[in-house]
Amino acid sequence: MKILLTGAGGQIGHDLIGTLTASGHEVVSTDLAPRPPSHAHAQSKSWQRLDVTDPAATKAMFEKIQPEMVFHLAAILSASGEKNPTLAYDVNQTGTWNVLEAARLTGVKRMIFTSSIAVFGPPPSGPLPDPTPDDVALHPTTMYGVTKVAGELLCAYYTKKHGVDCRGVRFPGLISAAMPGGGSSDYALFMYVDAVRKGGYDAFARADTRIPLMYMPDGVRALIEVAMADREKLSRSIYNIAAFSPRADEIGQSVQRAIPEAKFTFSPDPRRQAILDSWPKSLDDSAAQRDWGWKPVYDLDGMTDDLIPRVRRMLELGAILSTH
């Protein structure tokens, strides 16, 4: 199958573009920014460069690739989309926009939509159900979030009334030895990071922050199962997944079981703790387990096990940066 990728430099693309070349996919990578140095994403035979913003660009490629299935996972993150706004509406909101009428207009039949738990946020009644659900009120607290939403209404818009069967998952906080794209749950990964190149880590987060967390096989295996299943089985567009929720000590605790001497302590940084404060503890997937049989493979101990090994080989090749 003829696969694009929009946002394709990310965090996620890193690791999508191996599983889905190695599964015999033909798979067209696009970003605004050049191809990373990275086996993974050498993979992929084409590179191509793209600016979702741009309506015009986005259905040339469109007509140029005549892709079968498309994974839209361009996108600014909370924690830098805070930071300049209007850069998250124009890339989160727009662009999806874009890549909607881009399918629409060249007949592409499946989207695949990268969401978050940034949709979520403290109602008005009290706090969020623990776990949440799928179908909660969504009062998001972050312009990314706010673009989140909106996708994922798009999505089931462009189903209902243009047959681009756009379906997706909202992700936890995603973790993996690729460097993350400014989120708030990125003091997780450094937790990792720092305590393999520095012996410990000051955390911005409390130590009793507990967010839902997920590795990134774990995450790439959720969005090609959702992407592969048959329409008539899912009930929704867009799906809540979820996977581990530790306390922030608690993962400090787990790193410890692989380096022992790592010291972990605690700052909280007032802008993105509101950020992490607003979002579930955790989440209920009923829904996906249900409708596609979706099942994580990594709990927090088994995601340590094999990402310490890999951030010490990252580090090593020079593919994490030395600051943050």
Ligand code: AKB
Given for the second form:
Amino acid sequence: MKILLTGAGGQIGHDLIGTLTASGHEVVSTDLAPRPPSHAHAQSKSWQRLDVTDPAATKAMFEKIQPEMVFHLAAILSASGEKNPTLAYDVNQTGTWNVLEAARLTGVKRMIFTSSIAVFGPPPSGPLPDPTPDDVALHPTTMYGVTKVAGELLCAYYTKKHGVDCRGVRFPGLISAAMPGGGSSDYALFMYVDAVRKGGYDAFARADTRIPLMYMPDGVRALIEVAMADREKLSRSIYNIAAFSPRADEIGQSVQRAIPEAKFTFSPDPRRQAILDSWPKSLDDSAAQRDWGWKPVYDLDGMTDDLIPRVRRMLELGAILSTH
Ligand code: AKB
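What would you give as the form predicted in complex with the ligand, now that the form predicted alone is on the page?
Everything in the complex follows now, all chains and molecules, and the chain you saw is the first one.
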């Protein structure tokens, strides 16, 4: 199948490209930035520059490529979005509108939307239920979350009104062997990266911070499973998906199983901590389990065991690339 990715240079694109190409799909990667110098990104034969905030360029790209399916990954994450809400609105809100419009106008049949736990926030009536189900009142506290709520609603609207079959998942904080980029959940990944390269990490979150997290191989598999599911099986457009929800200090303990000398301290940054505290502690993903058989493979320690050697390789490769 010919599949186009927007925002392919980001953390999800890094792993999604490899999985899609390994399954025999033809992947056309688009991003504002040039192709990153990683082995994973090299697997996409075609890398095209695309600014999703430009409606004419987005439509022209879809006309040229004629993809059968689009994975819309381009986004500014929560912490970066609070530093530059205008950019977050442009990329996440206008960009999603442009991608859906281009899909409608050029006859793309299926679009996959990547939402996130950032759509949630504490309702005025009290804290979020734990675990948090799919259908609670959405009170996001960040521009990223606001635009993801709107994107979810647009996704359902285009499915109903225009026959662009749009579906997707709400990702927990995703962890993988890639450098993070502007998310509030990045403390979790830095606990791995800095344990390997510096022997420890001073986290910008409290030790008792607990949010839903997921290892990227499960995240990519979820995205592909929901993308390929029969429409008749789907009772909704966007699904909660869950894996594990450790406290920050429990992540530290898991890393110390593999790197006993690693030291972790916790110095919460008020802005990012407030975002983390506004998110669910854990998610109810029973609808995804029921409708398309969702089930994570990795728990926290399973992820740690798989991830640490990958982080080592990533850092070695980065060091090699930066000296050439
Ligand atoms: C972020 O931290 O902004 C993202 C997310 C959980 O949506 N990783």
